[in-house]
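This document opens with one chain alone, in structure tokens, the form predicted alone.
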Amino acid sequence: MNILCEVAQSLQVLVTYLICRTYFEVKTAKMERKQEVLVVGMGAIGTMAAYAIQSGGQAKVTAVLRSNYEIVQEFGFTIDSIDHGKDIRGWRPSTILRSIPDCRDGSKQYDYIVVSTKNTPDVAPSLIDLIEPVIKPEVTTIVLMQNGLNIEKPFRQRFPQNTILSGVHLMGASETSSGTIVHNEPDICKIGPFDNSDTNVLQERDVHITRAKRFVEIYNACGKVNCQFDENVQFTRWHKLVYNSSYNSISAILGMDVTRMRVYEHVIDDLVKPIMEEIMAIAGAAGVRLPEDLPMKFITIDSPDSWFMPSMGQDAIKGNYLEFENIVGEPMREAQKLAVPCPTLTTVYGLLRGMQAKIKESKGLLEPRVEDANKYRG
């Protein structure tokens, strides 16, 4: 009887050991498996996001480069970063590509695709069409790190089986020349799942939240940035829109930095502040209550010594496409649906739309011809 007890105890110890060993082997394998992350849009913001993600050691970054491909291929990126250090030379993501890969044959699978391009849905081809070959249903999580309102909706319509994460970056960075990045304001990023009532099933929400938190973990692993899980990322989008819809659009139209706008007070009084107040009113009608002191906070948020030119102003000077549709057009359309007056925003939208037409014309996308169907043909 004693022998049988000893054998039973030995078997119990052996089984416990095997279970524990299997658990730790599985856990270790899971920890060792690096996430596959594809970054589309390697300007200043995309590059710094890719740098943080790869530096954390929990992911392998594949980056799609366009105009700066040759420089980065030969010399790597040169980065001067407030978070990661000065004079970083020769840095490259794990893999760099000229174009978005086609993964429909199953040869490659990405856990996350980070989209950090300029948001210009009015310029063909659409980003949704470009990334479709890399999206695997129920597997690929799409992280939209772009400016503006309602940017997630077309992605949800095209990819209903995939998690869509909405990301708002509060970072100061610019590409001063091809492959050279100056990162001068800390990397603060807020990430949350896009909350869509059509797919708002509890089980799906849990999956989306888990994937969002995992991405935050990957991003923060380098220990030098501040990526936060945001349960109400749409509030954050409206919050940032107060600045972007006003300062960005006016800088593009006037070719003026924010310091000059404050020097010539009438620019703030007649244009910037009214747009901010209109965005506040539209957000309130949409159920998003923003702090009442937000307009004045944003009007004075930049140092008067910085002579800071917002990104849309920089794009206008360079002759690049303007990302105004989601920054100005979408809040204007929300205002129309909610019957909220927005006269300044509407006028600014018309001006930006005209500027975009001229840019498209200069790039050969539009030809100025008076068609027979033109109602102003005369």
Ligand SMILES: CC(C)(CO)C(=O)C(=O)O
The other form holds:
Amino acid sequence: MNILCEVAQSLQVLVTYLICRTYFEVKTAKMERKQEVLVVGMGAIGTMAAYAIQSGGQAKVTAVLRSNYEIVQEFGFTIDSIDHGKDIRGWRPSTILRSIPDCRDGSKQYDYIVVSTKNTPDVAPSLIDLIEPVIKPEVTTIVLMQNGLNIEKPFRQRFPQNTILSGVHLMGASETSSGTIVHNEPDICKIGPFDNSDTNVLQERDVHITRAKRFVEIYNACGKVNCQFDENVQFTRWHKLVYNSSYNSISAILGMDVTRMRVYEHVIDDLVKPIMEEIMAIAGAAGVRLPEDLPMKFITIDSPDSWFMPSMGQDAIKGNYLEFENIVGEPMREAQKLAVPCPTLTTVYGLLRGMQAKIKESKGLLEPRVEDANKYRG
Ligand SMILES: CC(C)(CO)C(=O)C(=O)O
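Target state, the form predicted in complex with the named molecule; input state, the form predicted alone:
Entire complex below, previous chain first.
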């Protein structure tokens, strides 16, 4: 009897050992297979995301560079980062490309494509057309690291079988000259699946959640950043919109940093605060309750010594296209649907649209002509 007991016990130990070994082998294999990440949009935010992902060692980063390709090819990026260290020189992603690769022949497959370009749906060609040759149905997860509301909708329509994740950043970073990044506010990033309950997308929400959590692991592996799984993407997006719709827009229109807006108090009183309050009201009508003290919190969130210029202000100075459609246009259209008044937002939308027309003219994308059908032809 004793012998039988001992044999049974030994067998139990052996089985437990085998189960544990298999578990660790599978886990190690999973850890060892580096994820393939393609980053499209290597401005300040895209570069810092690529840096965090690559330095964590769990992924290989391929980056698509446009205006800074030559300089990065020759010298690498120069980075001064509050999280990763000062005076980083000569850093390059594993692979750099001049254009978005065509993976339709199956020779290459990306697990994640991070889209961190500015979001300008009013400027052709569309980003969706550009990334289509990379997207493998059901396989490639699309991470939209961009500001604004409803950014996922056109992607979901074109890629109904793919996971689409929201990436919202709160980090201060700017590209001060081509290939040189100054990153002066810590990288806090929230990643989560967009709500897809309104569609018949083919995959289960669990799959999207697993992929989002894996991306969070990859991003955090460097141990220097704070990337969190986002349980409530809609809340996070409306929350950030309170800052972006107001401060970003006014910085672009006035060419003014946020410290100066606070110095000249009337800019906050007449423009920034009313927009923040309008966004709060639209969010509320859309079923997203934001904390009441949020406008005041955001008005004073940047250090007064930062003289911080939001990204749309930086774009306006550089003569780049302005990403105003999803930051101002979409909440304004939501307001119209929900019958919420938003007079300041509407005026600001008109101003930004006019500025964008001038930028398009300056880049040769638009030729001003008084057409016969023009209602103001006279
Ligand atoms: C949070 C902030 C202000 C900086 O990343 C931003 O979203 C922007 O400038 O567009």
